[in-house]
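Here we start with a single chain on its own, the form predicted alone, put down as structure tokens.
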Amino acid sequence: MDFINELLRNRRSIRRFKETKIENEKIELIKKAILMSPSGKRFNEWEFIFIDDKNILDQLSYCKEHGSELLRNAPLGIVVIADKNKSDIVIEDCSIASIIAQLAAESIGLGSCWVQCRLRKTADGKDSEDVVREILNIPDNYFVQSIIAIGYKDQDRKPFEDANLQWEKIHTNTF
């Protein structure tokens, strides 16, 4: 099977992580990724924030009401961002890079899961995204559309395999 198949195959969403640091050389392999997303017309709207620090970490752990929590056992988590007024198509050009960040963490032996702001509350009902924004000191123009939480793996997952994958979903010519 080629590279990417099999990348794709192995790639689940990991929500514990060991303590383990990360090494330098592996986030720089991510950052490397995440700078060549596709992006709509090059506009490269997209910018990213990685943090390391277990303080902060924890603090965005309480950024939704449910889902966010794992980050504060996560070694790093990278907040995908981007500035709205440079583009009308930030979502879907972050959301490409956020897949991106998690595929290049994959190929690393890291696991990794993406941790949705958009459109999401804290369990007091405040805004996910203004809630990162005031953390990390975000500008108001910057759309906040995740945190990727990254880090060796803690849990086994089963790659997908063929025979369970929904072949109904595809059609082909017409619906």
Ligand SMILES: Cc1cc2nc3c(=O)[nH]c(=O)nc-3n(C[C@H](O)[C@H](O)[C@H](O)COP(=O)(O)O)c2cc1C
The other form holds:
Amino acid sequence: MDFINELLRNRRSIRRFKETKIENEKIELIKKAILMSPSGKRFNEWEFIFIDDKNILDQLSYCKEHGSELLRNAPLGIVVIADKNKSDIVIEDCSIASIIAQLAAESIGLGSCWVQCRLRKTADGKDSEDVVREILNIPDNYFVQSIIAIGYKDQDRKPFEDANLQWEKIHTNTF
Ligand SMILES: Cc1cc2nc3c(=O)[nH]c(=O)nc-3n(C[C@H](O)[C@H](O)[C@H](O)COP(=O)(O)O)c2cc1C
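Now that the form predicted alone has been shown, please provide the structure of the form predicted together with the named molecule.
Entire complex below, previous chain first.
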């Protein structure tokens, strides 16, 4: 219980990363974690593209007008996609896998940030999902949820504090 509390308390979005390469064992652990993500009816329609090629990460960093530039200095990006023909709840399943990737990263001393692709546009108005599909040769029937940037943290973020949580958001028995 302490472990999950600590993990959640410390996970903050990290947008600046050190150059340090992520060890293969850590990448394997993240792969294992996302493959254990829950999915509706266990359809497992998600798929993940691990990107450590600087040139490709640079191209992806322009997939949105704002909020994707951090991919330029990330050592790893995980593109979370799903075959839309295999499930009608791809958004939910891909979102869960995305946060699991972030929490797994945090648990092994890495920082992460979610880069949203669905419903986003590039600076010149192209659909972000289309741009990512084109860069990575992803077929049209695949939905592109997010790119999770991961790496060793190069910034300090304050952990959450109990006293500052929005306790008013919690209701009991009725609204
Ligand atoms: C669904 C979702 C989409 C997000 N998209 C982006 C994004 O495109 N770019 C970015 O820099 N951060 C993105 N974030 C990170 C949020 O901005 C961040 O979680 C929020 O500001 C709270 O900060 P914290 O994660 O440090 O608690 C996203 C987070 C979520 C959950």
